[in-house]
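The chain below stands alone and is given in structure tokens; this is the form predicted on its own.
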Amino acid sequence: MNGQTREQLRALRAYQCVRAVPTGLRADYKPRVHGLGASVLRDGLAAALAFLEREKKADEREPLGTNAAKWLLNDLAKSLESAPLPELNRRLTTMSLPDAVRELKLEEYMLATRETLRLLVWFRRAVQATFKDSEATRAP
């Protein structure tokens, strides 16, 4: 035991990667970030992830910096990979986000959806309090 709460590592997570995105990202990102929860209770994690697949396909040669949809993917994928989750955590080891949740058996997908909602409630407070208004509505 650390000492810390799950809630408290999810915050942790949550407000270290939104600090590190790149300020011309910001206001790609926020949206997705704010958009992605209702996505996944309306079409489910893997329909969500193949949205943000599709979107970061569409630039699939640009470097991560430059896509919103890419960098929160990866977000995503690096604070999954510290969750409880043990079949998950050895898919990434090998495949991407979306490929790791779409192999899934239906109890770790239950279990991977809510680790991801609960991680983007916490996404969402870290964007709201870290990205300035003026940030996130100005173009890149």
The other form holds:
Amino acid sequence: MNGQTREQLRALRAYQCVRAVPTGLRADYKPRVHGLGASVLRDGLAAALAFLEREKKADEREPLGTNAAKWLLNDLAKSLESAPLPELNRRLTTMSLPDAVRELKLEEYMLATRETLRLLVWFRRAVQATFKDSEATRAP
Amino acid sequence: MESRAYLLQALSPLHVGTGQSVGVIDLPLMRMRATGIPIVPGSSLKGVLRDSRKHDSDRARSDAIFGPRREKPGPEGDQPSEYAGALVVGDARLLALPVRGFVGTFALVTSPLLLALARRDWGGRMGDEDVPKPVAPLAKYQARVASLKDNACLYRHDGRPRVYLEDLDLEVENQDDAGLASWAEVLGRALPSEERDMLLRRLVLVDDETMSFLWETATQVDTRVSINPETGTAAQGQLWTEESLPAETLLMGVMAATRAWHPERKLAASEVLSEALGGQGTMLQLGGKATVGRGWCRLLSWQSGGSEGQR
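Structure of the form predicted in complex with its partner chain, please, following the form predicted on its own?
First the chain shown before, then all remaining chains and molecules of the complex.
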């Protein structure tokens, strides 16, 4: 017991990530956060991350701050690194999140799916609370 | 008090929700708090059953079964009445979830926990010889079927049977499960005769861990949008997601009844139950989103085989 609930820790990580999203990226970041949970439920975690990865690939050589999919994948990886998922944590030290998830055994894959869904709840809340409407509707 | 177990079979996606949420789904399903098992609350079912009798000329009979109507809606209407309704409608709890698969189109997936809860619902209502025995526990991420020969959802990999449910590729024990076969047989008795072999062909037993993952992640999630009447295109910021139990889901619950307390309508408990359950396979619309086709269900019960009991 570290004196904080798991939800508090998820909330801390999510708010930290969302507050750091550059203004110019927020309009594209917001719908990706909103759609990712449903995508995980419909298609599975590996497929949902592969979808973000595909978006990321389009301009992989561009800096991180110009691609919302890349930024969100990075945020999720950072947040999951500190979640209590030993197999995923170990892989994330040497590989990207989609690669790490693809390698997981069934038990860890199920845990990673659940953890990601719980985390995305906080990302959604943080986006709603942090981004102003004018930012969210302006194209990057 | 007399009671009877009932089965709800979803014929279209079923959305009985909790209202708006701040989770990953805007309109999630209602679930049991401690277990997360999806449910249809008894109050929803009772309201729909009562509504189905609204054109009944014998209003007193309907009131005797369902209780006197409230004079005022909401908490203000919660006043003591002259008499109580005779019918008690329990929540319908998930019994088997249809999950898409690579082989056999879909499987009806259940688990030892769901069957144990169903057995508890049945307790004392069926003769001992009719209540299926509890199934043997399973190792994590393992599955079992009633009959390896008859099940439509199996494929063989390296000579070993497996099922492929959504994302999950599970090994199936290489022997028939007679306990599960008796569940398929007894549950099937509530279904119309032409559908009775569906459970034998599609029922797949998985461990509780896998089942809870499936009832969290294998429900139907639809994205919907409002159309701006001025432009005929999607309205800004009017996109939402809603969760439903897929068509073919089976849920189980219990209805109970006392004799009617109505001063002018004397009904025995068995009459109250028969009236509430209606004819075999009564069609009902349950839950929200009725106008977009959600919530068509068949209400079924065990008419033969000692389905009624007193306690």
